[in-house]
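The data below hold one chain only, encoded as structure tokens and taken in the form predicted alone.
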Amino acid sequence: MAGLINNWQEAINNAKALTSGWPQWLQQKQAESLGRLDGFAIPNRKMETWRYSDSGKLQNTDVVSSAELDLAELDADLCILIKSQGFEAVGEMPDWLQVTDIHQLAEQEWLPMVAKTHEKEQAMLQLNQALFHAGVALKVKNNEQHADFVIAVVYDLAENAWQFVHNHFEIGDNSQVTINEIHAGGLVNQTAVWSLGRDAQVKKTVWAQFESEATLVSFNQVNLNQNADMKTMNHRFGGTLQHHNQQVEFLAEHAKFAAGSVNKANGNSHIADIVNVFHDKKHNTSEVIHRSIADGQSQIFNNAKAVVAHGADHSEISQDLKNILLSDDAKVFSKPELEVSTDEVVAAHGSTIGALDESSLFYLQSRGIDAKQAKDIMIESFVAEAEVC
């Protein structure tokens, strides 16, 4: 690990630049995932998780270029934007809705991170909790049903440095309550902790739609309380590199979480979309369908794992993964997963990859649709299976 933090290095000096003011415990805390890096290996191929990645990407520090972002295009009511150093609010922050800089959160309020399956791989994971320098804490009061108020977080971190971000998002108990994330583009190590009370209820779109050199790794963990609800919906485009992890934890019974993604890769771009789900209670709920497409000489990852607990009786487990291949110098790489431990269990799995199918572009074709519109309409059906919310 010591060549990724030689590689690192100028940006180590400049988080601990940018933090040099924080309190002191979280300080400690942040020396405390460093000094841990020693015992993680750069991520490489022969990681599972990173096998169908090429990690050489993560060097990359060409100019990036980010999309123009109109923030009266979004159609949101508040707008979040994260900013290298703190982050501006745009709009008007409601009574029931409390956002801070992630630094400002107490010790006793700090949520957790950890990786509960390939631990010693998530060494991009253990650098966003060592360098992290931006991010906020975002909290829903107790019984606030405002399910048509969009709060939108904007990633304006499109800078030709690496940028880490940790964010904290709790839902308090009987909430709703609706977030879309846009990114920008730039080189981004983002991580986040949803926390979600008894019978709240969140839905999430993420944008990360690239048309230049950009490379996003996110690290999502998701933890559901009693009767919570999240639906999230995950848009991935083009990019350098895109490399996202999704873990899900229930906390209690009768929860559901439900991810839909439409990937899109062209060019050289890789997307890797890895979703945990650990049923660890009963009677608890999950369905990820992907959806992707691969174009040019490009490689997607899909990869759902439902790990269901010896006594989670009654658990429900859909994994829908399903791939286009556009050229023949695209790769797709697919793989459902279960792993369950006892015997009271609804589960199904199954992934597809192919390539747009010819007779159904024919039967388009001779009703007068011309070829690329034929294309269009057969991908915009096919994506559109994926959507949650």
Contents of the next structure:
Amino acid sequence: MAGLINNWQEAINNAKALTSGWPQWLQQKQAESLGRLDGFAIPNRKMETWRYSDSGKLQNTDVVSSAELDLAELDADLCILIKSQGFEAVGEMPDWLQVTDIHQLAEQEWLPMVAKTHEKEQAMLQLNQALFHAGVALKVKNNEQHADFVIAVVYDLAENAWQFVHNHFEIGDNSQVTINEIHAGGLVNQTAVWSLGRDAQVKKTVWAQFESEATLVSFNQVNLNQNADMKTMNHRFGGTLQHHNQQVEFLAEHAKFAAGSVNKANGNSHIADIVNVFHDKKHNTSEVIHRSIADGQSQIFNNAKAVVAHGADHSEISQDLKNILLSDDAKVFSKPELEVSTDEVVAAHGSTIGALDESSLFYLQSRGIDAKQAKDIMIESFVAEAEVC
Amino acid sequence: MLNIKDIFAKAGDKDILKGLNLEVKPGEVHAIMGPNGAGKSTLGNVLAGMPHVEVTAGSVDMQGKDLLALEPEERAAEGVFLAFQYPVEIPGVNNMYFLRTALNAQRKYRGEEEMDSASFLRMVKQKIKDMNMRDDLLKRPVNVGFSGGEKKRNEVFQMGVLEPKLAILDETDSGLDIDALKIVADGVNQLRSPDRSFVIITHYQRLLDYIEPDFVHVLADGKIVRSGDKNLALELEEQGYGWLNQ
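In place of the form predicted alone, the structure of the form predicted in complex with the partner chain is requested.
Time for the whole complex; same chain goes first.
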């Protein structure tokens, strides 16, 4: 780990300077995480979660510009701009919602993040927990149903160094909300804990569409209580490296999790999209749909894994990974995984990799649509299958 | 309208069409019948410009243009329409969007003004009513979840909207029950006009009970071996194709 620390010394110094005024208990937790880094190896191709990504791109410390975002175009009722230090709320804050800086969380409210698979490969998660200097704690009270109220969380971070962000999203019992996350670019390591109470419902959409050489590494942990329902839709495009990890845990029964991803990579982009769902309780449902398109010399790694514990009967799992290669040099690695340790389970998984279907292209052309537009229509048709919300 | 001269074509290494000649004049309906593997569908695919079907000799002239030199979308804009034997499904794209995109692409190619959405909506609503089809078809993704009959009806509906000069129906009757067959045939008959021609590829005479052809041709081993009027179809229904081997 020393090599990574040495390479990232500037980032560490930067982050520590920004957290000097934080509560003692939180600084202590960060110090402990920093201490644990020695036990982790630098991400490399020998690791399962990094096998298909160029982790060398993590060493980048160049200034990477972010896209200018027009908040009006986000069509949100409330925008929360996460800055390198603190946040800014644009729009009216409703009384059922509380947003604070992450360091203002009480110690007893802190939710630890623990990777349940490939633990020794989670240096980036550990690094984030050691160095995060920004983020919000967002709480929705119980019995507040506002599915039509759109909260946009916008990452409006500095561009001159790696940025480490950690968020808490806590949705109360029987509450509903829609949250969109928008990444603008830069060099960002972002983590979050999502905690949904009983009967809570969340629709979440994440946009990480980069024109620049942006790098984004994320780890999202989702905890679902009884009857909770989370739908998450990810739109990812470009950047030099995107490495996303979602970990889902069912804490009780009759909850649902659905994740859709559209990953589009071109040039030399590397995108990894990893979803691990742990069915430790009975009667829970998970659905993962990925639609990925690789062009140029890009690489995409899709991995959906479901682990069904002994006794977690009546679990329902669906994994549907489809991929299109648009060039000879592009690569896609697609891996659905099921580890089932009980009998009463309905599980389905599928994965395909191929080119655009020529008979469909011809069909569109035969109606007068030129080849380029026909391809665009087919790609839109392909990615539309992943829309879960 | 269409003049096919001594056409040879192959798919992969296999020679399919072997010197086929056919002339179709404006307003005429030609039925192409023949045994399995004779090259009937290949003829339709050659005219529409399907990749992987390679024309090795011969020419196809459509109203003074070399059809074989055009891309599939250019052929469509010139007025060629192929009703597919197996229409493909396009998830996520509804029929209305698909058809408007296709129609406006053709109009653009011909130097005509694109049709705005309100005018298009009025036009397709009227068409679907005239053709006795259900208008929920417009909102559904192209052919997704359609039964075999619905797919064929959708092909005929597309033909009605795009108003081609030359319509090629590739076994549009296969898999249709009698009611669906009548709907499809009515749709075709509504589109018959002095300046529109049809090439109807079929195995069975029953479609020709509803769409009366001007000519019936027997295609065997890659070329037309016999031509006649509608009575030839009745003869084939009675005798089959055994005589071809005699």
